[in-house]
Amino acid sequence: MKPVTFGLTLVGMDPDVKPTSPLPDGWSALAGRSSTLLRETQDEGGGWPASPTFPPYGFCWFRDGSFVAEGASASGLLPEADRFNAWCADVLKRERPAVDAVVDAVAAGTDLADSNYLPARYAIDGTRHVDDWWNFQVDGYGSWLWALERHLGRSGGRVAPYADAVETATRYLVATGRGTCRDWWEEHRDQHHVTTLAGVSAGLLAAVRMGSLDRELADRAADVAAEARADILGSGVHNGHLVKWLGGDEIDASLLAVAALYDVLPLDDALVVATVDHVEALLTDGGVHRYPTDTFYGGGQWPVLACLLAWHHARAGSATRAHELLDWVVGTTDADLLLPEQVAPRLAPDRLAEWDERWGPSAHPLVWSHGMFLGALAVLTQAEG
């Protein structure tokens, strides 16, 4: 898998992989400022701030981190993705004895605090801070599971940096990865998710494949990954269409991820077209709203979920959509091509003034809008290409 380049000059870019046609007007622009700010943005130890601008979000999710570095590998910044897999790599070095705790207590059938857990997002130097952010998340470690065998396939990179951290964050899954943890959104701890589990799934499966496990321990990975599945498919569907939580009846726009970017269903599954007809029809107004009853600064539309949905569009081949989509992504930007996390119009606007008395107005830019942008982007061009 060669990087795409949508013709811009990029480090680490593979000269002869190039659009069919010139990218319509806007996008070249906001596919370099994104670039920018990827490279600008990055710590140089590999870390990415959520937010650069946004205290809340001066810190390094595996979940987001994890898209961001897809974005970056699939553009062209190689480098730049190296560098964030190497500091997961650091990061699960590091985590290893709270991990071997974790799988102990989970055997030994033992409570655990969910401080005790890995946190989904690290200070930027990749060491642990304590405070009382909703952290028990294990779709991050799926995620860059996934994000890492892709990149090595594009790179041409060896697994064996990564083998121990491969191992760690398998292990980890397989103790915690059907249990109920906070979803995407940080939100419903007591809840099995299934965005959540496509993760899992997918980055066990990733896993396996990369070839770096023990017999016994890919055998185990790729059981807990058919396990998630089935999780999905017995109680995660509803009315014919994918739902947010197992047992509940709810959309969610991340459920889109679980047949555009963890293939975990086909993307012409009957389950995966009816979810994301229901994206369509009760969440998405230009951009994307996460889920009906979203109350998160207004309960705004994401550009993020706006790439997401272009990026199955592009996949499934519905490009006239794709690009639709992505005209609105541009459309938020501000004068300097920067991306915001959330845009009117509010499924709840009367809620936005509590969010912005207590942490100001919301992040923008947002790192992983950039990076969802450039993934989605090289999609479509592969896909038109």
The other form holds:
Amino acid sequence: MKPVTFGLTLVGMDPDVKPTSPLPDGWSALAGRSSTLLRETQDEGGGWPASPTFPPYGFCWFRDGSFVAEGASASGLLPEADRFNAWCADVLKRERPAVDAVVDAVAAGTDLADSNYLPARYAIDGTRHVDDWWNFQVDGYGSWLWALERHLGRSGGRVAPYADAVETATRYLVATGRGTCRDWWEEHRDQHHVTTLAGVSAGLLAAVRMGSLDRELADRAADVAAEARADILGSGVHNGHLVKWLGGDEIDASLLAVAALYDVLPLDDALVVATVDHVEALLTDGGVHRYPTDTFYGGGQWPVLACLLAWHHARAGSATRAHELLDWVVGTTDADLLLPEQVAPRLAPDRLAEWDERWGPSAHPLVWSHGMFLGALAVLTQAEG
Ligand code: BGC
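Write the structure block of the form predicted in complex with ligand BGC for the protein whose form predicted alone appears above.
Then the entire complex follows, led off by the chain already shown.
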């Protein structure tokens, strides 16, 4: 897997990569702007703020950051991805005592407060930031392992500098990965989320494949990965499609990640095909909404999710549909070619004002939107050969 550079000269460009054929109108400009934004917004220590201009998102999430690093790595920004991975490794080194305590408590069956678990987001310098915003989500640690393996594969990097961090993340996910936590959208604390289980499963298998774990932990990680997948197949299905949480019946666009990103099920599995059909039918109208009852900033359409759907279609052989979706994403840029978190139309327009009053206008730019655009574009470009 080589990085794709879309015919652009990017910092960190692999000299062996030949420029690809020209991209459709607007796509090259957005790819270039996305690369610049990723370089401009990355802290010298490697962290990326979820948004450089929206104060509530002035933190580095493992989830957002991992997908941004994937977009960076896939588009030739290899040093930037290296720096983010080093940031994650530093965080996990610092968090090792907390992980030891969680592992021991889980083994002993002791109840833990959410603040005992690892946070989903950190201050940009990698230290913990304590506030009253719920912060316990485990998917980001799985996504980091997933993205790290992909990046090392592309860049020819060695796992050795990350071995301690990979071990810490693996032990953490083995202990916590099948429990309840908040979902990709930071909601529903008491559910077992299918997308989260898929991220845990994918991350654990990536850790095993990277080859630095000792045999006992590798075996345990493989077992938990299989159990998380079995959880999904056992109770994460309703009427033939995947659902937001085990035992539920609601659709959620993050479920597109189960196959398209995490490869927990094949792209052509009947469950995946039915899930994509549901997302297309119930949540997609140009762009893609998160889930039917979303009210956050009125429940708009997210470029991150249109890119994720395009990613699926590019890999599944529907290049035309992937093009339509990426065209829609390009159409959401502002005059400075920056992508927002979400745009109208909204599912619950009457719920927009309360968020505008609380936090001001929603995040714009959202760095994850740009990272996902670069990632989806690389997948589509590679699929088209
Ligand atoms: C979203 C998360 C995201 C965070 C930062 C939240 O509003 O629900 O998925 O990680 O913003 O972008």
